[in-house]
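Next up: a single chain in structure tokens, the form predicted alone.
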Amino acid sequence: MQNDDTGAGDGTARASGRTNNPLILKLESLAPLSDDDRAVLERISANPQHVERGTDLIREGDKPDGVYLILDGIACRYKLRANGARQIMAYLVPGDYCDLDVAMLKAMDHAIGTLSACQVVRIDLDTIQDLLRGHPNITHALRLATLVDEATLREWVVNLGRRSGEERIAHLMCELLLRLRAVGRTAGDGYALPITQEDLADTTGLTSVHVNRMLRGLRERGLIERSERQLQILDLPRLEALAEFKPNYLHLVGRDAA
């Protein structure tokens, strides 16, 4: 797996000595899982294929035939206006997957699309059948993970519909990095952003000469250094503040939610 798009890692993958897998560090830093549950998950994400950035997974329309699991690198959700714009609604960092009831979709209401070069694995949909009915621990955590994901939603629309552009920005980032940390692609207060401005300012709303200035507000802050594909967090409560974060949505446990 290429380690470009993912940081150097702060051990959070190799405290508990078991694995470095991102699918097992994200469910158990929601639930507890047992040794066959995580047999089985490593399993299930074995053999990703690599997929460069700007390709589509599935495309609005499509008919869903699997899930599809990012162990490396940042996909997105997004959907395309008739003019071509385009409005980014989630991110899927290593450990996330996607449509975990696609079976119950007769067409993809939205398209999901890699961001960066990413490692990928689609799971058929029997597989994900067998897994919900036989293991109740995964069940359960990968309900929970869905609950994340509509609490996570709505602290986007709020982003979107009531903080500043400056605000948007800072709060991202800060939930990029406990995202991140839970899944053990953090260095410290650092993690790769190897995407765009333009594809932050799809994400926030605004346009790449406002993410541009913005960016550069926060530098000038000293809260944040941005190379091409790297981002340190240079005050984290300075930032948290501007940004009127709280990761109570994230709902992690332990370490991951210091």
Second form
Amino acid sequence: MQNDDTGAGDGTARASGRTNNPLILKLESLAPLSDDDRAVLERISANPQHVERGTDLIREGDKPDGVYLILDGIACRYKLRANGARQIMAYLVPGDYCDLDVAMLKAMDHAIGTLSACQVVRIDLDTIQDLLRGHPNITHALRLATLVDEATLREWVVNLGRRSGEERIAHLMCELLLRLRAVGRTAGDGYALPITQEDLADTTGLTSVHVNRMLRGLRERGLIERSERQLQILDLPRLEALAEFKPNYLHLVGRDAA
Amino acid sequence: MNLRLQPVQVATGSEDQESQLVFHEGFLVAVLVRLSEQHDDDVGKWFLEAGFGRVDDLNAPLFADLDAAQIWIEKRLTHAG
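Instead of the form predicted alone shown above, give the structure for the form predicted together with the partner chain, please.
Up next: the whole complex, starting with the chain shown before.
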């Protein structure tokens, strides 16, 4: 199972059969789009910028100046405590973007930064408004995506509050597999995961020491294999059972919400 | 301040086993675990596996040796809260 670091995908047959654009794939995983819709989405996601790992796209307190769309790599929403401790509240994978209605806020209450090198597009707020006005299918899909973001956040709260360390990590791995598969960024049950143990610790409310132990334990039991930049799930049914993973909250079309 | 150490093995579910219970005035205040080879560069450092009362801290650093760990614990017992 090979996959490259750019997460360019495995050529899995997509519903549309026409695009590698993760925004289109993501929205199509939620609702049908027309050819015109797809053309508009291709246009707004053209000309991404390369952003190095560990870069803030927008900081807490900043006035929102646009919507950031991730086309490659992994970014996150996070907050810092005064002592420097970081909590990551969400991952933005290819096709994800920060809130569309963010312009209604005067200042960001959290930061968005890159966990790996990313390809990022900043979309003007005017462009977003035009998009929402003229394209009902896209508007519908974007609203569904917002609901999914909120449902995912709820699931992460359950993760942090009521799952063991091992279950938290297993759950995150199962979730990322489905989210990345929906945008064509998986190879079988594997995907690029170019983030550190510290990142995973700050995501799951654990220490880096605990994450190291959990990863080792999952590996020794034949559930996963992990290199620096790649995660391979070796036994998905067992990993899902361990995490009590139910994909219903992702509301993906074409997958049974078991 | 007098801290008393007692060697013990902790079932961390990993190769990290060598541990010390840390007592202050007869009360257990912390469990320190020595990190094993599985932690690469951090092998040999001491990890605050558990801290009780004022020593409870999710963001505690790793300690180069037991002296450093005890200094940190004493500071918490003296200054915290």
